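In the block that follows, a single chain appears as structure tokens, in the form predicted alone.
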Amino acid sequence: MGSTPAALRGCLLVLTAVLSLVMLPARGQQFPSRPITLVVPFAAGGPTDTLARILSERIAADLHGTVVVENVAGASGSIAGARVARATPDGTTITIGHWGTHVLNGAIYKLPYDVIADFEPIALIASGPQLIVGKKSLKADSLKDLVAWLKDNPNKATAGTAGAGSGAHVAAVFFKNKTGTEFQLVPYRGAGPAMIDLVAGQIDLIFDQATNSIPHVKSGAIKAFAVTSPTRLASAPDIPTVDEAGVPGLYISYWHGIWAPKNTPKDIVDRLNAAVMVALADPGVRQRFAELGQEISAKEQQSPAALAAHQKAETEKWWPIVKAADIKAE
């Protein structure tokens, strides 16, 4: 009888171990147990917001849950970045971001978080070049005409940006350097509000994501001068490349990804990645992305590891360029 308690304890230990193994996948199977918040680091109506809303519905369907898109604008996306970096790492708070928020911001701002170390990559989504666009009444109809007009009218033109240090800001500085032109930069709380003012004729230019600009170009509300890539867009084949239009080599690609806070469990990251991949394979999503000038990443490039590698490579490329240009948040 003296050995019975010890035997019982042994049986309980074995039973506990077996139950642990049986229940191990439960968290992944039950995820999400509550709504997921997809934080967009810019104002509603902008290009990143548009992509987020296209994806969120399909992701929610695959997860059999709810995905709420929340816009947290300000400081070129770094306010949203700080919020997500501090969020509970349980997969219910994630963020969509891009070349600006998860590369440029690290070189431009003194951030309370690390753009690489404080996030878990989920998926590389898509990439798209910028368009150089102007208000409809601008006295230039080609990029060469625009450069000539800017040189004849130094510091008289205004170019909207999605905030100091944003991708639009960096692109404008590169453009100035390459063309020897000078114009004023007007920061907004996102590309959406900047586009509203461009359509209204309140500003002259935007170096803008194709996602945001193409619908307005096609409607005739604004004019496009060039696309910042070596090839034309399939969704807007009439717009010349920067090489063709007279400013060769001004290549800028806005790629988007999705991240979770650091230390989010791998099984949850994998489940989120699977849902994003299902969304990106959906014909309807692919068509809408194509219409917006977005090239969806190849399937093998949609993994968390691929996003991590791409972000690291982009950081190594752009940080020295940004610092050499002394681009700082205002």
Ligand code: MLT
The other form holds:
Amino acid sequence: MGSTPAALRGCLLVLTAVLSLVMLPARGQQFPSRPITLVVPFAAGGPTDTLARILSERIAADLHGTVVVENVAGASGSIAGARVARATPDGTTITIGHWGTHVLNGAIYKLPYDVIADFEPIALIASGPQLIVGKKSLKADSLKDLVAWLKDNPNKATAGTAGAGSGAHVAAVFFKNKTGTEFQLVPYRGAGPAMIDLVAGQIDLIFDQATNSIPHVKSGAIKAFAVTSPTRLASAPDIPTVDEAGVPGLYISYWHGIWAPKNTPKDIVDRLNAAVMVALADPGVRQRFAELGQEISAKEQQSPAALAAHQKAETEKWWPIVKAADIKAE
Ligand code: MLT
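Please show me the structure of the same protein in the form predicted together with D-malate, now that we have looked at it in the form predicted alone.
So here's everything in the complex, that chain up top.
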């Protein structure tokens, strides 16, 4: 009789241990309990969409779930920003964004949300420069020719942008200021549709993310004048830097990250971060990104804290520059 409670206690301990072992994986599988929507704040077929689609499959595999890419274009990504900022913070609505959406928009637009305070950073993904690209029939074969041609034809040329106030718009304004040229800006719902018109010869130029331009430069459908970085791209080594091509210092680095709505629980943020890190370590993903001129962030830079720090530093750097240049969304 005296041994019964001890035996019972023993049994209970074993049962608890077994139950917790059984329940551990079940708890791990609770997220995601339904498909995750990865909001792309621009039109399909553009650079952000391309990166999202390369990553989403690998992220989904790691989460044993489904990731649906949804394009919510308009107002340089701020329509999507508002939608994700207001979404239920349960990790099933997240967004890929970049220097434009999560830094510039805060300086240029009157937003119904805060680009920093209303989001939970998940991971800093990668960065890449822009290419200054032109339609094939343009009467210029180098950046110097282009500047001379623009000076001879003030306000005649058109440059497509990914929306008023987007990175392409900001880069075009910096270029105009540095070169003393004038041309018109044509806003699109993303760099994807702008590229369709450049290839078709409907517009003359784009200050475009390399991800979007490289395949078209390689196929000969458009021409590239320069890369907006101090070094050439390994995947497109024939394209000169802006320094080499005659507009020194016009450096633009377009970095991408992933965010969830503010107040998404930390364990879900950490789970999403782990899945993104697995995706970024995948050899197939790394090769595709390299081909597109994307430098994947170093492992220690892929954390939520690193994205928060980078976004803050970029905001402190760019907001005064953009405000001093008086760049407006209208
Ligand atoms: C896009 O996907 O259209 C771009 O990320 C837009 C941009 O260059 O800002």
